[in-house]
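Consider the single chain below, provided in structure tokens and representing the form predicted alone.
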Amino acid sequence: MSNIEKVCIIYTGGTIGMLPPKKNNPLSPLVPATSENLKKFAHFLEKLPVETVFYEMDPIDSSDMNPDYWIDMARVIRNNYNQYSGFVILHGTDTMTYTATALSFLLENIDKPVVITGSQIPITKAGNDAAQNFASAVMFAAPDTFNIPVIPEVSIFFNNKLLRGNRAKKISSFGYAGFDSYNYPILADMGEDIFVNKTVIRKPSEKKIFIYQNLEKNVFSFDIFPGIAHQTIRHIFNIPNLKGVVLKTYGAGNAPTDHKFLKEIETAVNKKNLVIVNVTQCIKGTVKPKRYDAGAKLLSRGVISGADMTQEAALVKMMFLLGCGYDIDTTKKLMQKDLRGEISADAPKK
């Protein structure tokens, strides 16, 4: 029995475990159930040759996810790290990529799989995708048992694909293929056989696990759109205690060249000392700030390139770096450096 791998299942709520609050009204709006209720429908775990231990956090709809909850999750993993071969986090889909990104930064020096999964249909309903996602995530969290290479990073498993967590994006609110990774190859593909792309997996750390426990919440993210008023920009930049902004721009990193708009950007960078990061609104591609004059004008006013980071990754990375207490210049440099595989090392930054 001592050779059986143990997997820690961290249950946070989300669609996978939701039930109608009124038993006599199955159409009442779904709410997160307890892990005990979820386990009643997870008999497939008994067929897996691993030991699974549930750790229930406060079950929430992932719309209520927040930085304090992320830090609590990181603490659970750290405190139980040596007892398990890997961790599976059951999570709602709406903010799954934010959580995966946050944990990728908060967890330093991991050498075990941390797999986040969930479902589009609750495990209690017929035709659900929960059982397959759940069972597969457990398999990746117990690699020796299933003869799978260890994938020592925070990942998302969904619809037979294992994705790097801080590269993933939610692409559908209803389809089984709820997530994809457009700017980075998938880590593994599951079918009759399991294919693991060893060339793109991060190397395990030989150091002791460490977690960061501070995230800066005074950040903001918004889309540029045709006709956006410079007064709106000014109000955003005047938010009290604001430290950083993710600016979601057009195409390869372009924004209006209107003088008043650019003046607000310049003031925010030079007088308010805001960190402003340029990411594209496109789900695929990278920021190339010198390709067009509309992007070069942002660069010349101190806006830094987020290259091919997702909007979620750029925002959470900013929260992480500012939470570490780095000065503005260091934060800007690190925002453009690959720390956890969230940005391509060769992505153009100028």
Contents of the next structure:
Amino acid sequence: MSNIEKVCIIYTGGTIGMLPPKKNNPLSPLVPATSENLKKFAHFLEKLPVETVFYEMDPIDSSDMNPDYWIDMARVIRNNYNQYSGFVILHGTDTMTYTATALSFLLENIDKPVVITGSQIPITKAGNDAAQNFASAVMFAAPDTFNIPVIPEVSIFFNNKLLRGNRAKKISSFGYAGFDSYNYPILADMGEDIFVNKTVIRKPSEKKIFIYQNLEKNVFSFDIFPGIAHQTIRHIFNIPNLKGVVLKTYGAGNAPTDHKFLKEIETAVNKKNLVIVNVTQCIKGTVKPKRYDAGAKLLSRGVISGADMTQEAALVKMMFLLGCGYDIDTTKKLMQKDLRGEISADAPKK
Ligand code: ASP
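Given the form predicted alone above, produce the structure of the same protein in the form predicted in complex with ligand ASP.
Every component of the complex follows; first up is the chain already shown.
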């Protein structure tokens, strides 16, 4: 048997593999292309002493990503799990953090790297960031070959950083440094040397991989803004079959204190049994539910604190827990518990 590590490349589309549809007009809006096209420009893979095997899913602009697609990805990983040292998912940047979060929940007990990457510039274009991101992601997915510690979690590689997927934020619509994670240290830094922050990576599981295959789609997320009408909020809470809402609040978890607004919240929690989770609109920091009266009023109406979770993490975690079929109380409890490294255990919850 050969000792060459095998990496499974799951291609889902995104800018990395996109092309202008009109050959004579390079500025025509980019559309997803097949992995065959991408492979022609991925000569650098031949220089890596690993075997790479492509698995093509439906190539999409990641703006078309959806929960069913996430479940399909989880199945591909589970079905191929034993044959590979790790997985690289090529993905559009727009919804990459949602996908990374979803996979972190859907895949339980992993002991191998699942690295998601993409690029701001297609691999076919000069000056692209695709080649570096792609090659680096493959290296993290073949840790023995490159003498890197195994990072057994769902991560995002971009520019020179490996980030925990369910902590990451897309921070630039164009720059090479497209992602960051402000509430959690970076997992690894890539340059001439590779520095892995071993103290912050997850422990490998000794149990067999298990995948969840249900996500609740009847959830919603919205931003509070000055002047938001209580009638608007009532309409949102009245959406048929709605189960949960992520409320994006100001600063440390604050929202309007007026009576009509709070009444809508109270009704949604107590009469409609909605799970409402408070996360901050800020890219850095945590909800401190009792720092201000404007936050404490939400807490006393039954809104739970999402602490330092990103909006993506809170929303997708809600889809996951409700999809598991937990009752409301258990869902609320688990929303505040660290399940996959998505929330800091010591962040204030009450
Ligand atoms: N719209 C593209 C996508 O998310 C953007 C990108 O990949 O950078 O598929």
